[in-house]
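One chain is shown next in structure tokens, namely the form predicted alone.
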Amino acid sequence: MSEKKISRRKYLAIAGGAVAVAAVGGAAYYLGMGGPGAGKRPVKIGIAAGLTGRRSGVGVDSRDAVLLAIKEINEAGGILGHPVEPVVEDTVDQEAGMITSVFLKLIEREGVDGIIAHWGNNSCAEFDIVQEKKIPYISAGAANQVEAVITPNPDAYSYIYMAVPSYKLYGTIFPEYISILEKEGKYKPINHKIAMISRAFEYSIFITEGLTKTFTDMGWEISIKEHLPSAKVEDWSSVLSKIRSDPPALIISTMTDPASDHLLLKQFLEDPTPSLLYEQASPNDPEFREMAGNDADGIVHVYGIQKIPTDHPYRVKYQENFGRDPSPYGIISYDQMMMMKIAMENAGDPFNREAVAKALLNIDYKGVMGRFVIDPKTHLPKGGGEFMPFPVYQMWNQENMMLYPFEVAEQEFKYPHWYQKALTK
């Protein structure tokens, strides 16, 4: 995804300021605030986003969503009369050293009053810094690690909150949906075998373990198990050779790397098996959709962020402002900023960090992506039902279409384009 679609003038308008000065490398922006609240002490919000890493499309979308929210907040008079000033920093690939450096800079050098990140470090390296410095922090990634860290002692992480629900649902929603399809005769698997592909990465391992347990409890067999050392795969021939020699009904990749997952799809399509292909997270990346095009038609996956309709007012205004459709993080990061705003208002003082943190714990906010109510045991929003949906998706025409839960479904399941060809060969 290119940022060239946004002119400098338009970028400044979105950010809500009259003047912006880019720091070295273009990683941070300091905006002079005008309009309502001008002259008052600004509320400084740190935006930690991977703008140049391997998932930069998601990072750019996240940053722009926060800036859009800030623009609207400032146009409406700011937070309790104080203008909001964004400070953007590039976290690249969210590695521990980079995350630590960025968060220290935002807190100690920039003096931010709160931090928003689309994805923190997978080992939660930033947590101790945020808690020690008493900075309200909202993240939207690595929920499995966050849950594991916070649950034993929630009070020890009183400044840290999430905008995505527990990843435990990743292990149950897709098997539940497959079971319903099979019972209703809408999907007839060739067998009950699964080729499970994962990598040495907590997110991947957590989802793989959850899916493995649920499917095996249902009577399915993990006939092929590939656990790879890294996200980068240059050739899938050896893995695909095993799959073609004993075709499974499901091929599940939790690699979450757009380039590697695209290569898996590309090489798979050279000689496909009558299998459904599930690729975790990658179908939501703009890079994956650009690389795969309509070859990805039929890929299924689960994502803990629901899609909003094409004509939804937020989606329309995002397109108008940035010239592109938002990825899920181009939506949920808007909600993150609005959660911070509401918490600061409910606290009665945006600079009373302890009060803001307590307000986040007690928030009940109906956002673009769903209803955000925090579970005090995990500091994650509640998922499912009336709270945050956890949909099953299928790709068609480079769009992710919701299939399940049925209350939010946009279409019914369809066999992928390679399926019949594979059955008849």
Contents of the next structure:
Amino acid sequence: MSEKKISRRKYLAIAGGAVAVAAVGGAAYYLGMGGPGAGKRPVKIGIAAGLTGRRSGVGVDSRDAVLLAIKEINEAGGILGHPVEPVVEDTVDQEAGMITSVFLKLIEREGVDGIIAHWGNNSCAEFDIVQEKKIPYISAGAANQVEAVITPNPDAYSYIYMAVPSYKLYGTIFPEYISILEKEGKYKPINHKIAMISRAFEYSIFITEGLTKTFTDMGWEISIKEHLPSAKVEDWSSVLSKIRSDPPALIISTMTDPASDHLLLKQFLEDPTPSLLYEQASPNDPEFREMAGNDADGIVHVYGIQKIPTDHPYRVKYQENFGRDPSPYGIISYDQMMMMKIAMENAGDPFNREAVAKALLNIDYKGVMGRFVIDPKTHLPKGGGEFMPFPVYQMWNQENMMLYPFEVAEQEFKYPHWYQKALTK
Amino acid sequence: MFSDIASAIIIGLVLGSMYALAAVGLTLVWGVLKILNFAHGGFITLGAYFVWVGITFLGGNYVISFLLVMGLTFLLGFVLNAGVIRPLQGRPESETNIFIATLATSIIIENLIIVGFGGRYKSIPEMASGSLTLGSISINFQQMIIMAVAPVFLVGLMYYLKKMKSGMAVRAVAQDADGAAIVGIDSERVYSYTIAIGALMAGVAGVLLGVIFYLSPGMGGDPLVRALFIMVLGGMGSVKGTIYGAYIIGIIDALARYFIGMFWASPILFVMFILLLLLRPQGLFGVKV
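Structure of the form predicted in complex with the partner chain (previous: the form predicted alone):
Let us now look at the entire complex, which starts with that chain.
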């Protein structure tokens, strides 16, 4: 509770600060007075974040990151002298109806000049609205759907850009890493079997299909395949019974739900098998880390957002402002806002939306997370190599440690805490 | 094979226990008032959050927290009746209006929880950790507690309805409200504490659900749907039928998860449900009208 109080107070302070600077500029504009941003119309940025839904942890972190960026931009004189004014709206669980009403409110009632979202609706329900209203929009999730929607006709989505690369890399990075570990003798799997757990959710299905294809091409066998209708699982015994009767080397869950993934871990640890446990995305959620604690030591996952070192200036700044570490969305949303700022500056006029959208398409920005260069065919940033890294993580002491690519690795692969005990059982 | 069947049955009993508690209050209210109380899901959520508040702020005392849940949900049941249900009773289209009003109450509860506690998952610390292993079958202590607690409340409710004077009044009003009024039973009063008892049972179900899963503002939605399903299966208004129905559903659900797969468990239950409605529309223990 105390953490919540601190973060709320900090949020109010930062949001208040950002709004105050913008308000002074705005008032000065209307009254024709001097002062910061005097005579300049404020640039209104809509922040659409799931602040109270199932994954509110990342929503709150995302909002705070955008507010932090806006605070810095305003302190440095705004965008081309225009103060930036944040307008925050809660998208709860990112449902299509909620997303569309929030976006309409931001555009029609609040008159925003650009929108930042940690992610929109998986059906891309907001796309037609922002495109029709010509509002530059930067999102950071549901990249597989975004890619599928934009690729056939990128010009039809000229105002919509992403800050995370293609999810296709989820299907290849982890198998590639496992293969390297095996060749180097750093990981000796008990067999080449995989228990694959997915759910009826586009993100989960997309990643599961990618991993299944790559692993089977490498000669691995999907020995247990469990596809669930929803994220709400009260009991994993039936799946774990199959795992325990024929232990696989890898257990891969693409459930992407912190509660279900934690319950899977908890019930797995009651009688573990010598298997690596891969849980997609959940280890990034603050809720998961709080609930699992050190039980999660050794869990692996891949995430299309790079972690930054403990002493990275941004991380230090975020901690100073909010009293906690940022989740990946607490970092990438800062870059999203900075991308918007740079595009508005490159356009020469933050209110010339067409020019801002074109500037986003041509952006080359070295941000906290990596280098953002937009692929014109997909409107996603280029991934891997010199661009946005796609690291393999392993959790230790409630911290996600980067293992691969080796250029960004913080430590070497270690067997999870349950492994040796399960092996000798 | 044997251990899988035994494990599935144990999980079925755990699920059945939770389903029974979630459904029994709903069926009791239907039996007496002939209304579908859609605020029931909200009360399941409230039960879980009340116990979390009790444990977080009252030093982790389960007994006090549990009593707090029972007391608060029972009292809020009276508030629900006085503030939402009673004003609409006896008016035109009252059934539809009560359905909408109770659904709205559930949404309000959900949103108040979001405002008060945020949307992040919360977890109730385990009542007991560890497990009991019998041969190849393992039962964790949490599951054992659920299997033990639920029947206490269910048997207690049955005892209340069968043996205690006010419980008999509930049954009398359920059977014939006019006849009960002739013999001096205050039906308004019976309605009031029937809703309160239903709310209490929902609160207890929320606690057990929260103990094995996680708390979220919308957590009462799924159990409500399951409870409606069980209520129809057991026979609308039949407390005994609902309890049997819950355990039957729990065991079939668990067996399907073990032997066919988790994806197919719900479709199998729904196919069974449709077949039952075709063959026995009044449910397992309902009376044909």
